[in-house]
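Given as structure tokens, the chain that follows is alone and in the form predicted on its own.
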Amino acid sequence: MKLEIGNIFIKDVQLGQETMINEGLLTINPELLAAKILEDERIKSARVELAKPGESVRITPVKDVMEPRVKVFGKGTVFPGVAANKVEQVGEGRTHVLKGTAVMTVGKIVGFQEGIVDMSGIGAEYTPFSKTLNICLVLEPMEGVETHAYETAAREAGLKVTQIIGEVGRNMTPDEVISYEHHPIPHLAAAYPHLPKIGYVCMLQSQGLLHDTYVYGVDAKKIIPTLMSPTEFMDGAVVSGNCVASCDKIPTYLHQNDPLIEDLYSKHGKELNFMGVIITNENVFMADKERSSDGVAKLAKMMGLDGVIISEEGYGNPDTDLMMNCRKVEAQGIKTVLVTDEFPGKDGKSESLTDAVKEADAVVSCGQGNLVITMPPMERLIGTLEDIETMIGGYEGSLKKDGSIEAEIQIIISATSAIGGNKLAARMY
């Protein structure tokens, strides 16, 4: 499988008649945008804000985010089997990317794992989307609309803008290309027989109510672990519709642009060999988390790694789900390296995981999501402030009456994301 991304770079957007790109400039029409959305009978209301980084903006509760990507030529389209796209298999062709802009799920909220983008302030350096520039949809969902009926249709909105913006760099000329590649395994365990055969394991967020992933469209509570191409990635087969915890939620802009992935196709025929990705989901019973666990197991020794990544998504019960994996894809004889965050409280005494295994002797930290930060008022708010103190990482007393937020990083989008989409780590001594 060979796909080629193409980027364009998007110096500025700004809102105007015409959705078009000039030399940089994406000019897109907000009337237009929220006539898409609002041809769905859940949504009551909808409208297009921007953020750009360094402004004083805040914006809150996010839900998703997402990259404008389309898909020139190859099979399928971007986010197959969602959004009324057709299933089919994606990861091939040429896809062309509006890079440096995102699209923003905002409005009321549907679970308190619902999280906060600041443009500028201390809060803006602990999470990634106060570097992009932001078209955020503003959406109110009418009156008795059930909970989970409002998150898809939020989901939904936001695939729907993202395709649409994206579609205007269907014919443009990238600003560069770049090409990646995935072979079949026993030619990718022929090509390099010199250097170590590494997989990447990605724990999908699967837990129950309001905690959902979707690859192709299905959720992923009803997968086994699956052997997937990077690529597949890269054109939106793996779409979030979570509300972990803000803090180390992988949106679906992440999933599109995998850290991990991107860092070992970077050392791939240099340091290492690259061989795939083994997605499996997270669990709430215990006879699941045995079943899957045994699946990326058996997945590993089959593809005759010899070493693996694992991530994971959420803390707490997922953590269990992240050990089960290490210890028996070490008993394959295949050396892990975990990459997870850690809550080890405000005071920092408290176990920083919920389960540990003897084996789980290599272990990246993107940072602790108890530390407690104070962000500054913005002049500008995108979407609302009213459930500040009941969100993830927020308590009575967090927001100011002179508009500043007292709260712990877990109220942030993404700012200990464990595959890496942070620049917070730990430091031993």
Given for the second form:
Amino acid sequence: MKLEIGNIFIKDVQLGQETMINEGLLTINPELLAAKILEDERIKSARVELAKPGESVRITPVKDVMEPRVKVFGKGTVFPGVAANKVEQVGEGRTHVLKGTAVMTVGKIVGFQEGIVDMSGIGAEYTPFSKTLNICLVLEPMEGVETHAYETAAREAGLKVTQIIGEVGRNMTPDEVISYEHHPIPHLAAAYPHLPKIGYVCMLQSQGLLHDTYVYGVDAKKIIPTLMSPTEFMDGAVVSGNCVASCDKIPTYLHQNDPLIEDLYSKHGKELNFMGVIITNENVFMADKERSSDGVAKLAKMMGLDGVIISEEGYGNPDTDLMMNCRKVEAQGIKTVLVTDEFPGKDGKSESLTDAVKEADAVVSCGQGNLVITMPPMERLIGTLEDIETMIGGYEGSLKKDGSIEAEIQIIISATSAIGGNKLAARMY
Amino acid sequence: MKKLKVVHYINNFFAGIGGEEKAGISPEERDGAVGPGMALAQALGEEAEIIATVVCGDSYFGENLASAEKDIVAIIRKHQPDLVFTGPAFNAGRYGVACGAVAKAVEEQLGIPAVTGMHEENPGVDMYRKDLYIIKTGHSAAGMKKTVTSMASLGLKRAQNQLVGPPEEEGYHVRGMRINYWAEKRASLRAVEMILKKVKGEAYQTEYPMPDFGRVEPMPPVLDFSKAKVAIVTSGGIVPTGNPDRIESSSATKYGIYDISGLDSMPADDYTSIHGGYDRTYALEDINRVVPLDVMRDLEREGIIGKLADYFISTTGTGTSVGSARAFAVDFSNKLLEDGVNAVILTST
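Output the form predicted together with its partner chain next; the form predicted on its own has already been displayed.
Let's see the whole complex now, leading with the same chain.
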């Protein structure tokens, strides 16, 4: 398996008549995109707004973030099996990326768990999406549309528009091309016999009730752990459908650009042998947790791994999945490192996790999400501030008269995502 | 810059007022620096001045905890200091407890930063480490100069609202608080580096040592439910409509106790869920899905359980720290015991 990622560096984005890229300037037609979204009868209105790094702009409530990509050759399309795309195996051939841009679905809250992206000020330091050129889709559901139908409609609108924008990159010559290869397991094992064989266990949020992830269109609640090529992630085989607390949300964008996959690849063939990704779920039933963690340990053993890194999405209940995966993988004689974020209370004095096993002796922290900060008012708002005080991380009195927001960093999109893309960490004081 | 005003608390021994035989003296104040305050004043330099010293015997403090603390805080308040030091107490146990109590009271009641110093074996360290900055000291006053230098440096930083560094930099006892910082490398890269070290058997340091939650011994089973009084406790955020106790939708700091006497089923109009961690659609449709009053009443009527308590207890589970949850339970368990409850059904979401 070989996937070439062709990055087209986008330096600026503007609204205009024609959808095109000219010397790094991306032009998109807002009416065209809005019209596409409004083909869905569940959506009443759709508006396209832009937000750029450094601007005094607040975007909220943000649901998902996606990166525009297009499959130039090789099988399938990006986001296979969702938003009316055919299901076809991806992860091979060539994919072009509009690097530097992101599409965000914004608008009336679905659950409590959408978050904030500030493009400047202290809030911007915590989210990776203050550094991207953001194409925001501000959506409003039709009256009477049931919550779950609205969530689906918003998710599909985001994926469709992202694909339309990505299509602009099809005939471009990328600024850089990076090649990712993934070989059959026996070949991989033979290629670097002296390097440690490392795998990545990617825990997908699947608690249900608006905490979902889709794999080739399959609800991750219904999967049993399986093996994936890292390149499949880059083509959008895994799509976020969740409204889990916004700070540790893993939006679709981060599945497309999984930092653990990037960093494992960067040392592949040199310091380690990156053997592949095991995906598993975080279901709420004990039987599911047992079955899935058994499956993870079994696959790790069958792959002949020496070590695995286990990521997590969400906190609380999934801490138990994290610990069960750790304990069972270690029981196979395979070393583990866990990547997690922490929730020790505003004062940091409580336990950071809700479950623990003695085997979890190698943990990487993505920061503590209960930290309270005050984000200054912004000149422009994309979306609505209506629900700030009931969003996770917010509380009564969070929204100040001057428009500033005092809240836990939980309220900021991907501030502490436990796949490790940020430099934020917590330590013992 | 204006000189910072400092008040220093010490015991009778360090004030030069006898030894154990004088440990019963009540709080009194002196102008300026006394005893170890001299070295502390030197360490503070030009930026701060010790304007008063409060002296109290350790026995007196131990025997009159509440009133001694109140009197000492009153003296300190009068001087309106910017910063307070207590001790250092080294390995003197009663002195350490007094230093901790005074420093904590000053921070909580007066909102003034306080710094103390103790040896790691001083019982005051474990009592107050989560509340206070306690500079590490040697066993005895032999290490006074080094100790007061660290105390002065940390105290000045706190009084001037400067960022306090980690324990190993500033020299204080680890407080057990998880605080954010910006690492040099992103977490994914640190994870890759850590797994390589672990696999190769090289030394590595976990960034979060596993907590010890302690084990709760299971109660013996209820032998005869038909005589048991049962209560419902939930972390599903069910509250009377309007949320009278203002329980937070995440990271709860409180819980509520709500009357259900005379109800056969949870009325959907009168109750709601304020929980921010799950899709409440189905809970709001039928509140009994989270607080199963309807089936509990059936069991009560059928005599399968003796009686259902007249109330349920509720909080929000999502984001709520283990520490808060533990404190809630310690608190309301007393009520459950007083009310003769033998068993609790815990529902989560």
